[in-house]
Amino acid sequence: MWFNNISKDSDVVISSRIRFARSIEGYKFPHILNSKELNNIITLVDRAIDKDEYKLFMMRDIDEVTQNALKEQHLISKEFVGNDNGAIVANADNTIVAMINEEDHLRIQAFESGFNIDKCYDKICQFTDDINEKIKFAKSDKYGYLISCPTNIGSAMRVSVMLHLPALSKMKLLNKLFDQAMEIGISVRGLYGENSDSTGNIFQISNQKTLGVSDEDIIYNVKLVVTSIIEQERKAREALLNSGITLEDTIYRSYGILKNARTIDNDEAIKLLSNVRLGVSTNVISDLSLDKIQTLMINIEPNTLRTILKEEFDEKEENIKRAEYIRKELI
């Protein structure tokens, strides 16, 4: 999830995620089960949530750019979009969201800005143990948590951190980087997961295996890999800022454009919000604050800016929509 407020280590992790996946007993899996059948599943978890913190949606009754825009936001999964046998469960501030119907029958999120695995970890578990006490989980004394996909099988916990990697990128020492955690059990995707790309110099870091392994092991190898991480990135950028003024100039050029652009696309607008993100990060630009950058860089996503500025328009108007809200912010 995108995160505009500030927390620990924000200037190289953008947010933390640990999710659940979860079955109920005597129920098959979502993908086949009827119409009847998958609203049944809703109705039990929404007799099960307490009402007073959490609300749940109907998918079918949200429309797309708003789904679409809830994908955009990592608040659900790109191939829940669309799914009218679906529904969402979320609290006020949208820090534990659960799709209902996903791949899964329930799939628990909870999320945290900067580097807080633990704080996620404390809300996930309070969540799902209350709706455990009324709703039993399919779960073997051998294996674990009984899910649809084997590769979850076993804690079905899967934890996340979004981090901002660009002067590892710069300087081209990603590639080994990456090649060592994955030895280890550490999966490296893009800013949309699997199969998508480094868009922005935004990676997500999460485990693989959850089969055998406890969550205490889990959270351990994650947190011991992006702490290394972290650490590597930061010398990065004071190698970068001590070779000369390239990365300044670098820096400076792309908050000049984005002030100044009457049209942007959102590839563009990410790749140039990185620079100036590493550029505040860095104390380079002063005059700019970490959580607006966060905020611009949540706000022009497609959807979300369609959300925002209440207006529908096709993909040259996006582009110019896009280049004068980023003028307005930067003002």
Second form
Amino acid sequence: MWFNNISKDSDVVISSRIRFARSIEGYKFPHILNSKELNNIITLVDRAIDKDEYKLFMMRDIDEVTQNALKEQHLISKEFVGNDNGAIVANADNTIVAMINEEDHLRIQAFESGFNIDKCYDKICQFTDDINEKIKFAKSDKYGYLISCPTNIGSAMRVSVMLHLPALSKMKLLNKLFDQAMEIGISVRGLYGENSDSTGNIFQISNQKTLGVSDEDIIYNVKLVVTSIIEQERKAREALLNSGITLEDTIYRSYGILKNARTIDNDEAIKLLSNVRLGVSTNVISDLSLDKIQTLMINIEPNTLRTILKEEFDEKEENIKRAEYIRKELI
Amino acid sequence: MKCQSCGKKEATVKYYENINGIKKELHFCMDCASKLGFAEFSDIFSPMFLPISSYDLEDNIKCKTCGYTLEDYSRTGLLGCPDCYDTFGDSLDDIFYKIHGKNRHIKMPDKLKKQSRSMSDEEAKKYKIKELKNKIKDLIDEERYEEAAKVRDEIKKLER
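Please show me the structure of the same protein in the form predicted together with the partner chain, now that we have looked at it in the form predicted on its own.
Next comes the full complex, this chain leading.
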């Protein structure tokens, strides 16, 4: 999984992701297909994948809690939850996850932990090329890949990097940086993609434009922006740590609450874990590993927590279970 | 309509000028628009979603394949099928220019990338084995058994 691995630049970069949108030639787009036609799409994809490496799951066979857990792990979109005519194709470690019959026939995604866009690109190309031998994608010389939403045509590729930016955020320097990124066509969003705020100081940087640009240029631009933000965040962390005891105090207080709380809601836990993550990646806290924090930040989400504990519980109980789980993990 | 700058190529880009309250609509080809700097301008300030101007809707063209109209598009933000891009090409060119700063894609390779450049040794090996296994299947289908045996030995060597 992308979140329980530590790699390059993990102090700031949480994960990298690339998404391709593809349409199958000869079919209308999913939103105007009937369920029989949608099923045909799934069958076509099922025949095209290498069964040794990839498995196909029908969405209607996955229970609601698990679907929502997949959303919390960023493996499927929130729009895809509850889509009974959809299916998921995934490899064993979920570094390739494709949604079938989301907004497009195929939304293929590659995930890696840390700053690893190249590896994502290699893997997604390999998967896509492989199924392209059996399935013909709709494309034109004029517009590139033809997909249902015209804002994504052309390369139909979105490169996203998830960043943890607590120091820049505390120093209120983010808006300036984001404005600059916007100017070269790079967008910045909060943790859960579009229309959400920045829970836990986690931000997603991704390319906006897809038409008339090559994959290489898109990747280059995203890398450029991310590299400079990483540098700025590291400088900001150093500056904050050198300017007195306040940051260290915040980090240890957060750690203390997480280790001792008896009930805690998701937002508070994410906020405190964000401080602890900052502590671990700046070596203020030394008895914890980054991958542990990373995994915790995902595992305490309401539905993921339920799938891990394999229990049903209401919201009030959920906060107690969450506190218990965190205490146990942080011993 | 021909480009108002070079007068040669087909105009695909619209530019609205407003100088001292006098509004003017200019039509350019992509090359001229980039040369004149309009491409960059629109690159920065283009909003992501744009309504389609009313004259386009009045045309009431229907996609032959899926029955979609531009009105459907402006309602859902989505097109109906790949052929819609042909049917509504003229209107879409305007929209694309506003969204992407461009309305033509670059030339694309047939295959994205067959062999990876930053694959680990282990992954490269796995990939190679998979390729060879496919090759065996083909050779057996063509009843070229001796060659298939050679490939099989090669796989064994790699798997060791």
